[in-house]
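What follows is a single chain, given as structure tokens, in the form predicted alone.
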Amino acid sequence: MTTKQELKQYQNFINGKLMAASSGNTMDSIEPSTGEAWAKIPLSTQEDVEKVVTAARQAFPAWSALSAEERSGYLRRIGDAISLHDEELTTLETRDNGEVIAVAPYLAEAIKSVWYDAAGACKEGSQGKTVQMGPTSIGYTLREPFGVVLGILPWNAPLFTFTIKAAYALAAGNTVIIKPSQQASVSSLRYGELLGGILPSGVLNVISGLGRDIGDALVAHPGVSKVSMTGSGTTAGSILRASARHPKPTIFELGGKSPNIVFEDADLDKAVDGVIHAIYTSNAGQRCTAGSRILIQQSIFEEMIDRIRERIKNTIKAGDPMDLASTMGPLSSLDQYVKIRSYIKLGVEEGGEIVCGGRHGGENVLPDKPEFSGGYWVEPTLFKVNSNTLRICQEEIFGPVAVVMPFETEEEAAAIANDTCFGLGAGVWTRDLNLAHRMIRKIESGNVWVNTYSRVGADLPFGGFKESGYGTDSILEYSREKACVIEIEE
């Protein structure tokens, strides 16, 4: 076993510098699939916030004022140059939250793809308009970045997400401070480093810690002038109290329940495949567009459950996550495992019935190997239910847990699928188009798919409805309009 003596310590990026915590105090990332310690990050204090906060606002003059021409070549020299770093930087992260590596090449994929679009969009977040206002007045807007824009990362997702939140806030000339998770700061501590290689200092910086040591005086900073965070609401909520005294903008993407709703008419063999994925396969349902609630309508209802159970069994292989076979990894921590097997248990409380899974690792559940005793394990477990009343069926779990329940028509499915304070994502499986347009219009969520799941691009915008939150990290929404009028003398 490694002993603490051998963890690698990691650090701060802070100003194109490497820095330890200002206190030297460190906290262990544990590895959820043993739980085990296998890292050290630092545990910054206000010392380190103000060192950041104070680096991001000196190098923020010089690159503003570059032109999107110059922005745009340094963020294309880092799409290059994620292919030269996308293994250590995935392994890094299944290390540290979980994930299987057998993701790493979609993740990379995808990760490059917003660094390019980014690189793109840099004159989109400078362009205005003109306007006639009269025949001796012309007006015209100006868009111009905030400032320093911090980015407050989930567990779950932290290359994504610190990926969409600097990479478009640089486009538009923003310099960006990076506060990961945690859980999770070890992937998102190197990514900093590496691309601080290519930036100016100061125009990327990272530092970790704990949300009540740093979190709230990032956020309250003066010089802090937007914040975007992907997390929960509870966090939100905390953001939004903390920046009080010096209010700002803030893009929140938050939880979902998400349905995921199959017709009679689907093609159920890809049904099957997209539901399992949605929830179980999908970072063992630590998502927040997890397809939790399966609504399936009732001429086929029997048949889905059947072969969802089918396919669960024969086709999930819960596992090392630094095997490529496997296709399911542990939840991401200790809090993770107790409250998802809390839920298990208040479902079946609550009148459940256990259609598979629901047991978890204090019953040597698999992976059946020695090194995975300690790990945080639980099956992918259903429920089916007959109402969405339940409380199984309505908070956000945020593991492999999932309800199925029947409807009889479109506008029941659609009732259900509403039936909940998020609004997220949502899935529609059917062949007939004319049906998936109507429920596209129907259903209340930011993002809905059709004969597919949680496909997510740099082309299109990724936000919620309702408590699932608002705003998107897109170019346009980290630069500001300033409107501007003139007066002609004749």
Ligand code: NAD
The other form holds:
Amino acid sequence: MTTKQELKQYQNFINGKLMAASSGNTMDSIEPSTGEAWAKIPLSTQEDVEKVVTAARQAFPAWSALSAEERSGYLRRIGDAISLHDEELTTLETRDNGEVIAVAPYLAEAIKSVWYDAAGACKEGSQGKTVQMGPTSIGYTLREPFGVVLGILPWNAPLFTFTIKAAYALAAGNTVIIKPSQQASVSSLRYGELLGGILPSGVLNVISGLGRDIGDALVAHPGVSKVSMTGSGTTAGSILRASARHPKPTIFELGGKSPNIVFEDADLDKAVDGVIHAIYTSNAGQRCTAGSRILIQQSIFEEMIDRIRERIKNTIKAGDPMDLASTMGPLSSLDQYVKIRSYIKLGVEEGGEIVCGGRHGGENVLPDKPEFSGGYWVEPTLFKVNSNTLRICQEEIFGPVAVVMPFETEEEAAAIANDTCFGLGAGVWTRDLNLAHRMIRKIESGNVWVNTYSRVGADLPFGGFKESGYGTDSILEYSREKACVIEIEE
Ligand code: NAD
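Having seen the form predicted alone, can you show the form predicted in complex with nicotinamide-adenine-dinucleotide (NAD)?
Once more the chain from above appears, this time first in line as the rest of the complex follows.
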């Protein structure tokens, strides 16, 4: 095992250079499968905030003056180059946040496709329109970048959220500062260094530190022109308050309590796979789109519960995240572990009936190696409930804990699906195309998946309704329109 003295020290990447925090302070990054420190990251300060904003502002005029073709060339080169570092980056992410390494090939492919999509979109981000205003005047619009875009990342998906924010912001001609979560910064610090080797100095910068310190200071900084944050609603509120000091536009990609709805005519084998994958084997439920409310039509309710229980018991293989055979890893931090355990306790107190799980570890969950005994392991847990009003049905738990409840009609399914403050994703399982289309229209969420779950694509928008956020990380969100009118002398 690694000792404290051997911990690798990662650094900020500012203005084309690796840099320690000005104070020299660091914090430990914890490996969730063992609960032990495995790397050190800079604990940046206000002084570093000034440095990074200055660097990004100074790089902006030259970067924004490039033609769309030139910017596209840079992004395409990143897409080509990043494949060479897939394994290194995804390994860092797995050690840092505990997501199983089995997802690495999909993650690497998704990242590459975003860089290529952003390269292709460069022109779209700079195209305006012309308007004939009258016999002697012509109007047109210019699309221009904002300036410095700040990307604030969550711990559950650092590489992917880094990519969608940086790629489209750069494509539109902005320079970028990335602030990863203090709980999982290592992959982002290394990613920034790799990308920075391809881009001009100052165009892309990465700075780590505490959200309440440097996150808040970056948001409030007058040199930052737009903020795109992925995280919780509580942090979104803090960001809105901080950004009010120098009002600036924001994109928020927030949490969810997504319904996964199974109708009696569905292919039940596929639906069970979809239910399991949507919550338990999807980063142990630590995914914004987690299908944490399973709604099942009354006529197949008990049969489906039996199938889900059986599938959890026999197919989920929780274990060492670095083992390719593992399908579920640990929770990503001690805080997460404590929070999820308290929700399980609450579920029991609220009258939820535990169908399976609920314990720390468990026979099919706790890896048998002694080094994992301090890790943050929780069994896949399913509660049978009768009412959607329980707190475990309304609040985002963000772990391997789901509720299952019955419905009779499509109207009732849609009403339960919409009965939360969130609106991020929804799954619908049916063979009836008309029913599928009716449900798509009835469900209030930014994404609806039929006979599949959580499918996203670089050329489809991804965003939330209601308290799941607003805006999407797309090129048009990262440029603004200027209206120009010219009067022609006759
Ligand atoms: P979080 O809100 O705790 O932290 C997110 C980021 O905000 C971190 O980098 C943190 O350091 C920073 N931050 C904290 N306080 C700040 C402040 N005052 N000012 C500026 N920045 C601050 O979220 P998390 O726990 O890292 O991530 C989990 C949440 O993210 C869940 O709610 C999940 O649903 C959501 N999420 C949403 C999506 C999506 O696309 N909709 C994707 C992934 C995760």
